[in-house]
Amino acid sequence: MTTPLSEILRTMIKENGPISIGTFMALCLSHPQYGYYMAREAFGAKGDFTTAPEISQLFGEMIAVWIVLSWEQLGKPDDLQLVELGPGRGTLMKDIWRGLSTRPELRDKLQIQLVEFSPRLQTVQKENLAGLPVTWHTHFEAVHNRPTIILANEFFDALPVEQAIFHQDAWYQRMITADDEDFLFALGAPLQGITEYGMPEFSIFEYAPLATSIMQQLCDFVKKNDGALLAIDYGDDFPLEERFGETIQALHKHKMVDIFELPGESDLTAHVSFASLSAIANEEGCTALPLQTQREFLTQLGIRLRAEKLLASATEDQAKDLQLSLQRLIDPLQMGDLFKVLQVYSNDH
């Protein structure tokens, strides 16, 4: 199907060869015109796919929770920030922020950086969010440097990646070309830096470079300024060596379409690999806490125990509605065990 993006796309290739896969989904999810996060409602049952904020506000509150303990174990810094990087509609900080209100010597001072590069997205944060003591910053640079906590909910997912094909007994990039009605994968220069040889032809090796250049940037501001990073993306725990395989995928108006089909009006995402983003922690100077999945996360964070009060108040339909959101966010075969949690922090706190 044709979009206006996909126009552009075909008179880049004709013009300048090939682009590579993490160019492709750059300029379909943040195109200044007709970008995926640029020009649509993305979240809920309006757009292609629902986070954890938008199931219930159980999800935010035990975000709180996690605040106000790892606030403890910083030593409870006076000047604490709380930077939220793909901030949304803004739902997750307005949970968390009614979340915190048991700790007012936490919240009163507590500054709030929102990271977002859609002027689109931020009017939407700022109509939710009014009253809240927040910046907007359209790049993490801007961020100011102190005490941090660092909240990346469903951010690392939406980061171009580039993938290798093995071909012939060598690595090359892949690529992305087009005919006159489709697009088509194409091989690109040969690569150098993979060590896997001896594979089944064609097999597909996924690598993230933008990914670990801000999980290097995050980190290294962590350890500097003295904070915690909290990562929550659907994702897996593979070794490197052993993560061969594509995970690119899009979705429109929640089903799952070619990720040729729409450019532009569907959301592509890739699982993160969270080996990797734990490794560059520890190579950072910082402390990676082992994984864990989101269902033990938030049962260990007290999820249920806040859901049988929520319960105890609730309205028959209040009730079947809570009960399903639980389920939805902790059950292994929904977002439990597939969503995985990485926590960060700048020492051994």
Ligand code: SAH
The other form holds:
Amino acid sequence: MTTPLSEILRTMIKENGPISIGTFMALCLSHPQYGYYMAREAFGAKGDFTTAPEISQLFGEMIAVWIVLSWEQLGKPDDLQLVELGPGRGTLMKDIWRGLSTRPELRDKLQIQLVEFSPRLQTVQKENLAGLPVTWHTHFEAVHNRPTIILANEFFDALPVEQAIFHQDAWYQRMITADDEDFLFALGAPLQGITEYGMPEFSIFEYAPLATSIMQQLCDFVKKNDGALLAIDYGDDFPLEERFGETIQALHKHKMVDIFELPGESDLTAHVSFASLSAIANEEGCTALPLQTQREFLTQLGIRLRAEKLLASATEDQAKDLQLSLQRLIDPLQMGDLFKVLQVYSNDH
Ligand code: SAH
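With the form predicted alone done, generate the form predicted together with S-adenosyl-L-homocysteine in the same format.
Okay, now the whole complex, with that chain kicking things off.
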């Protein structure tokens, strides 16, 4: 199917030649006019996908508990700021703010910094977070130096990845070209730096240059200023040398579609390599805690107890809703095991 963006991409490829997978993904997600996050209502039943904070307030409340624990571990700095990367509709921050209402000694001085590159989503966030002490940025570079807790829920999976493809005993960058009807994959320049050989023909290795550089920047910041980082996403913990195969997927109205089918109108994501995020944290001198599943993390923070408390005063319908959303968040067959949680601290407090 053609979309306004598919026509732009086709013209671009005709004029300048094939583009890399990463360039394709970046344009699909963030083309100023037709990029997915710039133009489309992504979240919820009417959108294309649902995220943990959109499922239940329980999620944000548990993150609020984690923030209090981390703040205590950091020695209760009184100039703490809370940064969230890719806040979507602002729902997580709204629930966190309410969750922190029992801790005025933390909340009263807390400054919130949101990093969001979509002007449309910034507007949605401004509506949903009216009255909160929030500053918006389009890039993390603009965040000021001070003790900081950084949150990234379903942020890293939205960053463009590149793919290398193995052909006749060499690795090449995987590219995208186009004919009059469709987009097609193509071989690009040979790639140095991948040391695995003897792979089956057309094996694919995915790498994430933008996630890598953002993670380096975040950990460097946390190390210098003291702080912690929480990254929650769908992904895996495979060692990089065993991590072959492609994971890019496109979602449109809660269904998987081909990545070429609806450029700009389907959400493109890729599995996050948590082994690589943890390695970066350690290289930057921070401490990455052992990776947990979302189920382990939320259970440890007391999500079941909190749900029981809410159930005590819930109507029958609310109770049903609550139980279903608890299951969605922690059931191993739903988000519980696929979603992973990485905690990084500036030192071993
Ligand atoms: N955290 C939210 C939304 C996840 S969707 C939730 O859990 O519901 C990804 C979010 O990251 C969107 O808000 C998107 O606009 C933002 N985003 C994606 N890439 C970005 C980038 N490079 N810089 C800043 N924001 C980005």
